[in-house]
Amino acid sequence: MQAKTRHVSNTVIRRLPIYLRYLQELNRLGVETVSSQEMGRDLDINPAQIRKDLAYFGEFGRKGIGYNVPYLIAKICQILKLDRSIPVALVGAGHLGIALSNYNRLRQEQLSIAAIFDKDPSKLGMKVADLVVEPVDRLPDRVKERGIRIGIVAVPAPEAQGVADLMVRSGIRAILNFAPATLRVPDDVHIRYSDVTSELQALAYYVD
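Any chance you could show this chain by itself in the form predicted alone?
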């Protein structure tokens, strides 16, 4: 399986959580099997593309029957490494950071925020979703102690690059950036951006 996944594009990887969320909803409704045609119809994705995406990782379906929903959920979780607990560090205990922490606690999924940091003295020691806000300079120690490999940047744009640099030096190799800034990271560090302002600006194009 590892040999197959080496050349999988980021686009394919980004579709897997979409499939997973859909399958989990089917499972909640008690649906046991689903075809690529049904998935394609409900997700507005070409069924052939769905089959191709999943085929990168193995043969999970049966011709004429489709995919067993619980089985495919388990396999996608394995592919995304969601079959284990993955601790996450969050830097930025502002309104966004607090909202993310509270949401994460309610979801109680494998990707859990295990530590939250800020540089503002007035926020240090504050309790957020059962976590205590710590000074950002303690990040390297917590990363080492808790095996953290994913970081969330939720600070103002001028501070984002410094936070990303600290994360990289601490051993974090995957970053989700909420700051409206483009970050420079080494080639072996994966970064994703979540910029609500940019998305709204793009949507504005379609408004009459």
Contents of the next structure:
2 protein chains.
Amino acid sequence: MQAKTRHVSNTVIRRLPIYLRYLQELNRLGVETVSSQEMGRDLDINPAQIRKDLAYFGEFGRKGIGYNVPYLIAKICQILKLDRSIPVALVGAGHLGIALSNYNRLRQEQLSIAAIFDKDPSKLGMKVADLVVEPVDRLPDRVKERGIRIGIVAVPAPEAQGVADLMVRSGIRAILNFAPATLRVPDDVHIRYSDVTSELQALAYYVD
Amino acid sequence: MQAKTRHVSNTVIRRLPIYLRYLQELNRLGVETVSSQEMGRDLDINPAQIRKDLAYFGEFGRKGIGYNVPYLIAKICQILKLDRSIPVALVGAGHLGIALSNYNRLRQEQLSIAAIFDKDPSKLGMKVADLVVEPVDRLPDRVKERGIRIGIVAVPAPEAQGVADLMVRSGIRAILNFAPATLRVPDDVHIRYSDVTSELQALAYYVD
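Given the form predicted alone above, what does the protein look like in the form predicted in complex with a further copy of the same chain?
Next comes the full complex, this chain leading.
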């Protein structure tokens, strides 16, 4: 059965990595099949939603049997383009940048930080997770040389827009922003926010 | 008009902090009213979705005029319980934990990190953002003493479940997890994941 090609919303795309992580855990535990009911229960997502999300891309499950875990992992990786290596540039070599770099190296994912930048002269030349911190004005060259496709903004809020602008000018079209600031980017650039304050604020709702 | 009391999904709650941050920026710029169309355009969210999300809690806008910015800020803060101080416990004093603590202190939000823990003896007594790192077995006592309501897990993945279990036993009912691991918690505990790998994976979809 052929995958459908209609537009898929950000919200659906955002859930695919959650499914993937869960399926990879099942796989490590030797689980071979999983139903949308079981997935829904473990992930606290409506099973009908899970079936609908996956159906955007093809028919991966069998009624009454469920999904084959290794097969679904391979399919989601393919959808998310994780079947190839995507180099990432990180700007900001503070505690957050270092944590992200170390974490990324440990995980050895297809998405690997290929260059790290900072504007602070005292940080230049510092070694972080096998990379050397470079001045931020090297970003455009490195993007071209290393085929960098994604940028991570890990600088203080007042500097974030400038870094995003430089990334866009360098040809990056996907940005993950950790700075607590709303950034303006052209329509063809995808931006995602990872904002601890927002995460905590959403949790506060559930505090009694 | 009275606020509706029906069940509101996690997805709606998650968008409220995004609206809030945006409105606070408008407020700083002196903007007094905003339409759902303008909000939708700036935030890349369907305006009908924004109107529907806010309508769960009451009628805050006026047709043809839009929302009053300071009023909507106050209302969203009230919905999210940000009109009072909520103490947070952080477990894990590595680079990520330090970045989170510094960031939190700078922001001076109602959600403030009130205690920081680690199991590594070499980190105990270390000063992080005006707090002193304490052994993790002090967590239950500190939760009681300081009225801590939210826990942040910033430890490596293999330790995350143990930390979450301890938080739950201590009475915490809302957890923000940074470890790349799916955690099992009782039904009455709300957990949110902040997983860089998942964020990057969702962005990879948009890379051409």
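Since the model is a prediction, treat every value here as computed from it, not as a measurement. Basically, rigid core = biggest C-alpha set you can superpose within 1.5 Å across the two forms. Positions refer to the first chain, counted from 1.
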- Note on the structure: For Leu203, the CA shift between these two forms after fitting the core, in Å, is 3.0
